[in-house]
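Given next, in structure tokens, is a single chain: the form predicted alone.
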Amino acid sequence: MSQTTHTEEQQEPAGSKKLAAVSVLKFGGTSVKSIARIQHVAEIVKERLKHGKVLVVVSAMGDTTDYLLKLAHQCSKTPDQRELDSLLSTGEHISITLLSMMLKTLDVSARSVTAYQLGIFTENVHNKARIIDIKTDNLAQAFETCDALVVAGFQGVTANGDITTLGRGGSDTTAVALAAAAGAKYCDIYTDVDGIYTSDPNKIPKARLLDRISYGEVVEMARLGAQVIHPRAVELARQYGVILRVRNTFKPDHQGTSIDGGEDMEIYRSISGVATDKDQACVTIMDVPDQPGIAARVVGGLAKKAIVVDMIMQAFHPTAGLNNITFTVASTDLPQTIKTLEELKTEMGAKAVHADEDIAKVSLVGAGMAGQPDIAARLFETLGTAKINIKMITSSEMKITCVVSRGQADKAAKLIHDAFELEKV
């Protein structure tokens, strides 16, 4: 009977077969967008083989996934989700095959495998499936015949044999899940930047590269707009204690940023960065009855449409017995959000639905922020002095998020970065 590692649903691997000295490397689309870059990746893999076997997870080449999506929508305005997953998975199939061919020209014993061949099983959900099982005995058997195993990221297979895809950041999730299955201590995520910065260096030149950051901080930064690694992969790494290293494919000797549990991190660094997310919209359903269960009906109705609600706020209305409920959603979800709320409005007897697309989230993130009220005071003072109006505020143990006008977001981020001297962290 095959041994299985449960990844995204259980807390501990069940019956996983550990593999000795396996390095897990993941290369994104920019790292393999051309044959020349695939050759460069092959050389990195060959160098790592000096330390033992290598498991390589690869994304589709460059903009291949976007191109395949375009083709699908030329065939159908609403492509069948099963067939769409089957189509999108071919991008990774191309890149793993080419990389395996390249490795063999370097005299590396390499083998390419799809999720189906390896046994990466997911739930029966298309476009955003979660990994349930990985057949660890298949993994061990594959390494008996090769030194470098090249695995297609972003994809899985259901129990009945249908191909699924894992959604945005899916290749990162594949790599971390396989690292957990193989018992690897590290998972190296290779991309086109040096690592994780205190903010976007393209917008804030003073942004500093972080040598180390905690899982929690990276999850917050990723969910708040930073786009280095997907939060789902980081959560999985935290669950299994896999240390992530974000590294630059084109500077293979650079150690990049290490992501771990962040033990003792707050002692020497309270704040790690500023994140900006402009792909947001604010929605208000006005004059809803002040009754138990109303918020549940609003959020529940949106949840049925797979719409994630964030920064929800309920405000008392001057008219007794009525409230306004305001929240943020992703810009791409705004049309469906408005449609759903218009339907609920009639059912609940609400007055109107208003949307504000001129918003952005600017967030201060750090592991040591809890219990330091002076941080919030300095943040609000910084924005107030610059005449930047704050539309909404939310906070947690690791973040303070302010909603501002979209056109002021970059300015706000730079001012906050300067005010907290994050270039010195």
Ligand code: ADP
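In place of the form predicted alone, the structure of the form predicted together with the named molecule is requested.
Keep in mind that what follows is only the chain, not its partners or any molecules around it.
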């Protein structure tokens, strides 16, 4: 039985008495996309072994997950979710075996394990399962026979033995969950850029590298499209007090960005970045009766299918007794969202379901934005001057999100970055 269990749902103190200090390193798809890169990763792991045992989490090689998804969609427009997860998990299975083989050629005592073998238990949801339990004892036992334990990211297993996956980019979450289970202080996320920037450096070259950023700011940036890290990984790190370090695989000596509690962040930086998310769609259920409980039925119906909705709006309707409810969903959830709403439409007597796929979210994120109305004013003015129409707006303490036409999103992000001079933050 487990000595300590770790979950994405409840807070428990991190740490294990059985495991000696372990370094936790995660390498993303670009870092392991070829055999030459796997060799480079093996060398980084070997170097780290000088400080004790190493737990390495790896993603699938390069675009393997996209390729597997494409194959599945060639078999069926709506592939069976259980089989799809089982298929997608094979990408990570390939990487762990190759990295272990490579480590052995460097005389490292390495061993690869899948989530199934290690017991990374998740809820019984396919494509975006949350981790509910990792047995610390299993980890300690796995380390008895090796110095470098190579674990498949992104995968999970249900209590029934079905393979699940954690959602795109989910290997980061595997790494943080294992760091928490191992009681590690740090979790190093190795990727193809130097760390977290004020915006995607591949789109805005003058974006500035941040030495340090708070969990809260990164959660927002990641949720709003900065794919450099999986938002659930950051939430889990915050929950268990694991310090994340985002670093460049190709510059292993570079310090990267440290993500931690950072309570004093807003003192010296009110805005930390701009994020763009083009994998979004906007959905409206039109002319629903204006009655108590209607919004709950709409959002509840989608929640039952594990569809996350965002930017929910119910605005004034010119006809008394009717409402329009509008929200955004991830593009991948759009077909299921429309199907669910069409069923509800009939049940509730609504008029129509309308989807707009030509959207993207552009968001300004910062811990010190609250109570500064000039920030929103300057943001809207920047887009207005450039004749970029804003389709929807939401704001909270730490962010302002504008929905714009997808083709204008990159331009909008760049203009906002310039307007707030984020290269100087």
